[in-house]
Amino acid sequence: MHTLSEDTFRRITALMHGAVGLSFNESKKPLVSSRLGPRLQRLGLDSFEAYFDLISRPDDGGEFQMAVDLLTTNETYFFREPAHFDLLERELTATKPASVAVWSAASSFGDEAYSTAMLLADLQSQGRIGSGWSILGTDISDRVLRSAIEATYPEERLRNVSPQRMRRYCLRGEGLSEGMAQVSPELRRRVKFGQLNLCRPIEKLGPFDVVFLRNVLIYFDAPTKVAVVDRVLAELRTGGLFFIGTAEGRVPCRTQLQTLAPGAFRKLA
């Protein structure tokens, strides 16, 4: 087993913070070691120091992006925190908008974006919203975005998807693909994905009616959280809905928000 020294841990985390805004305090040292350790073995490197030297080079062969992927991949699944989707359904049913633009700002493998697409497709078919809805998913990780575009998942990840929605929006695998499911082509066409670093200035993407920024703020220190949230909220129209993880507490931002429920807010100005 490779040992991650204090000095190399600080160098790796300083590199991550400076490049992409990720913040890892001392308590995260075991996580960094466990996530990156197997990568050292696969590359045939004999130390974390050698790995740091690799990812800090301009000609790293894409390894820095791999390290970011390994350090930021979270558990994700469809219809996570279902109360948020229930609130979204109620809000849209009350207003019956002709169009809805949604941004999944830390989309990971696409579970959140496709969950939202299933909901919006249902609401459209029931006449509760118009047909002009769209979803954009962004993430810093190219690897998870490629997986999101493919949209193939273990069925365990779809455990919160109703049987009716499974039939409407998913194709179940057979034979060697048994236990897997792929989102239908019709639904995939309604969701676009792109790579984006939330710690950098954002080219005009909005305005959006709904923004999800859930379970990503844990990776940032306090000043970065404020900057990221305000940057994201600038793309949300006044009156739009904003969601963070229910366990993430108060929203760290300067933008005026009204609390609707745990992790759910309306932009006031």
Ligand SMILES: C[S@@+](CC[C@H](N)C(=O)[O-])C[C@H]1O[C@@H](n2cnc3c(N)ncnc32)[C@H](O)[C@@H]1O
Second form
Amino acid sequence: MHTLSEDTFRRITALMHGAVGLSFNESKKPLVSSRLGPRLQRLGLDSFEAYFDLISRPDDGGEFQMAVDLLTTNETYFFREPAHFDLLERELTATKPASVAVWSAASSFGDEAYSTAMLLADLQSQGRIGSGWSILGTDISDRVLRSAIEATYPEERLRNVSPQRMRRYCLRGEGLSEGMAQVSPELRRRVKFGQLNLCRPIEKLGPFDVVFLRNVLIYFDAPTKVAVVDRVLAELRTGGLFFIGTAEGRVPCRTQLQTLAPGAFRKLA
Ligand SMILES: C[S@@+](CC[C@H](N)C(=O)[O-])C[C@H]1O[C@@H](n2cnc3c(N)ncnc32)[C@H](O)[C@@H]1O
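Given the form predicted on its own above, produce the structure of the same protein in the form predicted together with the named molecule.
Now the full complex is given, and it begins with the chain already shown.
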């Protein structure tokens, strides 16, 4: 077992904070050590210092990205916090828009983006919205984005998807793929994914009608949270809907918002 010294812990976390905004206070030292330790072993490195040298080199062969992947938690599942999807359905039904542009701004494996796609496809087929809807999922992690494009999930992750939607929008695996399900090609075509670091300036992406920024602010320190939320909200049109995780408390931002429900807001200006 390698020992992570205070000094190297600080250098690794400063690198992560500077480059991707991730914040780790002193209490996270065991977590950083346990997440990166096995990687050192696999690479045959003899110390965390050697690992820091590797990930801080410009020609690191992708190891910095690997460290980001190991240090972030990508947990997600379909229709997480279902009240947000119910609210979205009510809002869209009330306004019957011809088009809806949605951004899942820390999409992880794509569960949130495809859940929204299922809802919008249903609303379209019921004539409650027009056909011009689109969904963009972005994340900092390459690994989760590759998996999101493939859109194959253990059925456990789809536990909140109704049987009707499972039939309509998912292909269930058989034989060796038993217990897995893939989102249908028709739905996959409506959802695009791309890499985006929320802690860097955003090239014009929007305006979006709906933005999900759920369960990602937890990684950032207070000033970074404000910067990220304001940056993301600049891509949401006035009157658009904004969602954060219900456990994430008050929205730290300067943009004016109206609270609609826990973790759900409308942009006022
Ligand atoms: C816990 S998942 C949230 C997934 C989904 N939004 C949900 O609520 O189920 C958090 C995601 O944020 C991503 N993330 C962390 N820091 C990021 C950054 N600086 N820019 C973009 N994505 C980031 C992680 O890679 C991870 O996939």
